[in-house]
Amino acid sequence: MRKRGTLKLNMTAAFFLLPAFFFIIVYIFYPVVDVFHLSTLDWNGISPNKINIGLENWKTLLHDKYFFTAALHNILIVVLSIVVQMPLAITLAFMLDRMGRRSGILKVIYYLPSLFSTTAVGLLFSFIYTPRNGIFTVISKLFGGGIVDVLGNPHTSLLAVFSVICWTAVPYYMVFYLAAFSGLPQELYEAAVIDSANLRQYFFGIALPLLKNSIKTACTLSLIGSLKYFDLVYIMTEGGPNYSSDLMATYMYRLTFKSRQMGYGATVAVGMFLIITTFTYLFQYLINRNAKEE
């Protein structure tokens, strides 16, 4: 009878996840599997004529110096991510915590830019940078400088680009460490009053260690989204200029539906999914290996 009872659970439990499987083999499997038989093909996308050329699009690819650039600038921003995020998000959201109540309001108005979208926010941006009459170029003038171009400099263009992915990425992270320190039991707090700790010492020597595993969440979700970057660089340099601001989706985007290279444009995004997996998988080696070791 429990082996019945057991069969039955198991096979109705089977019955509604049929769905579930259904469509994550039809828009994630699928789709993996199809773009690496696409990196073998000489198509265009439109004519019926798909010529297998076998591995040629994978070596064009470990030769293509503008592809390794975008995997470089993908990198730089993980790194900048990781390094001037988070320690922002989890200063902001320390202070509205201690802040208590009366953090209500400055809650909303620092989560605002997380609710906009992409492309109004790039648009905004590319208006505030814009050389004629943008901010930088204001304030030079002021000073009896001339016309400052930020994106149309290859040495500021992806800094600006990511002064701006800062702009709506720290709220989010933001209030991923509030509801963490949320979390934290209060007493902790009070005890540490008790023995004379300050809120620096409590902050580094109490609450940041305790949050540990939300730290190592936010990190590997930065790490994912900051190699999948691609609407917001797009809508203000499109990679430009000169490649100075691109990024791995942004020269796969370009390759594949503007040059017409969906053959070649299909292996650029496998090699962005193989360098997304093993920067993960090795991000979270370290990660939990450091955590064993301690």
Second form
Amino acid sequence: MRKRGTLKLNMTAAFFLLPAFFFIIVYIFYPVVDVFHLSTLDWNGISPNKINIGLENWKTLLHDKYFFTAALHNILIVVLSIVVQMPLAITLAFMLDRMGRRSGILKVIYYLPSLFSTTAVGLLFSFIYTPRNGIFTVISKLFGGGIVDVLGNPHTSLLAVFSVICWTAVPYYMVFYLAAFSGLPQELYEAAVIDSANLRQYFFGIALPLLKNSIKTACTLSLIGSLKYFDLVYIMTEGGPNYSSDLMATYMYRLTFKSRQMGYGATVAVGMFLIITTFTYLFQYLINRNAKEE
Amino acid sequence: MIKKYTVKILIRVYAAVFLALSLLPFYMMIINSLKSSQDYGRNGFFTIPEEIKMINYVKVITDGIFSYFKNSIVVAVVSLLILLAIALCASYAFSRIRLRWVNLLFMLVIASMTISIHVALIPIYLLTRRIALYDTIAALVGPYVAFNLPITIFILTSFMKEIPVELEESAWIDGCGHFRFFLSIITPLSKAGIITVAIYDIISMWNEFGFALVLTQSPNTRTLPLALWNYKSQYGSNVPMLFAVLVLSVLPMAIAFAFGQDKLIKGMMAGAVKG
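Could the form predicted in complex with its partner chain be shown next, to go alongside the form predicted alone?
Then the entire complex follows, led off by the chain already shown.
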């Protein structure tokens, strides 16, 4: 009798979980396995003759300077994102949190840039940057300079796109930290004020240390997000000019869907997967090891 | 005393700078959409319109921008309904059925949260061609459901775990089984959680770019973010018209946001705290 009950419970659980796992297996687990297989092929994605070339693609990847340039750009974005976006997001969230109810409309407006599609944002800023009469040209002409093309200049293209990434990412992390700040008990602040601490002392001495775990989480999210970044770079520069703003994902996309090198594109995708996984675990290990030493 | 005021002023300045940074680009988008293309050609980007023209909007609307809206709405609504139905079922099992293998599967769902779409992009593209869904809006439903499932299940499961167990015991005494309990007690009680997670999901689907870029191709299957991409080459020479398209495309989100900003920010918070 009891055994039948357990069987029934197992069947019920399976029934509830089956639909979800159908989608997860078909669209997440199977592709991850399949991409490894594809990386051993020389194939354009359409023709019936797929040639198995073993590890040839991997040898190419290890000597592919474009891939490593792109990966370096990704790492640059990781560092810049954490250094630039996190302080801005934390201070904005702290300000909104201290304003309490009065922060309503400000919170809404600050959040707007995160709300819209990356295509809309990317196109909008392409025009703000446009060489003929964009913002930098207008400023440069005020001082007697000439036309400035930030997206077309290999030295500035990556930074120009990065500023737009910040514009959409800062509000996202601001909301994240706002959630963390609102989790701190109000009594903590009141106690600090009674002990005649000013805002700065409360922020650095009490709030920040308590938010350590949230900051770690946000930095991890930012790390993963920056390593797999695609949208705005593809929309604004497609990785150009001359690979100067290329990221791993944009490089992979062009190889696969523009140059039709399906097999090598898959290799780059796997390379990306391995880099993202390694960096994520390494980062987790480092920040948690430091925590233990304290 | 003086120091206190300088700090206050600095904070105000900081707040104002960000206010300007958040609003100015949208302001530019709107004023430029109201210019004629000659006006834009003469005066460029940073002037107010010589004369307010609605002609760009009229042209864009008669040009059939609504078919892209329709595609976006159909994909988002169908995906959301499937996603919520199966995520609710799975979250029920994860929060209410205590079996070891169920817990193991939950860990697997959490692990799949870190897998980026770009790793899966090529295999999904090939799969979509094989099952003859390539270049249809139906091709987007599967990936949208699958890649939003882990976070949706995660949030709903933690929500359902909060529902008190005493409720469960009294329901069992009344002799109601798992299916009845799920449908008539847990699901209605999870309403707040469902709304939160639905807002989070629908924004990410409405704005999705990568899958739509790879899995659709012709104008009549493209969603709004991709239509903007097409308009860029189509109206490349008529910039104010492109701005009209941009304004129309961000309008639904702006309206939804104006009405439901509280819920939306809550949804974003719940989504953000997944770590």
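The term rigid core refers to the most C-alpha atoms you can superpose between the two forms while keeping them within 1.5 Å. Numbering follows the first chain given and starts at 1. Values in this document were obtained by computation on a predicted structure and should not be read as measured data.
Once both forms are fitted on their core, the CA shift for L274 between the two forms remains under 2 Å.
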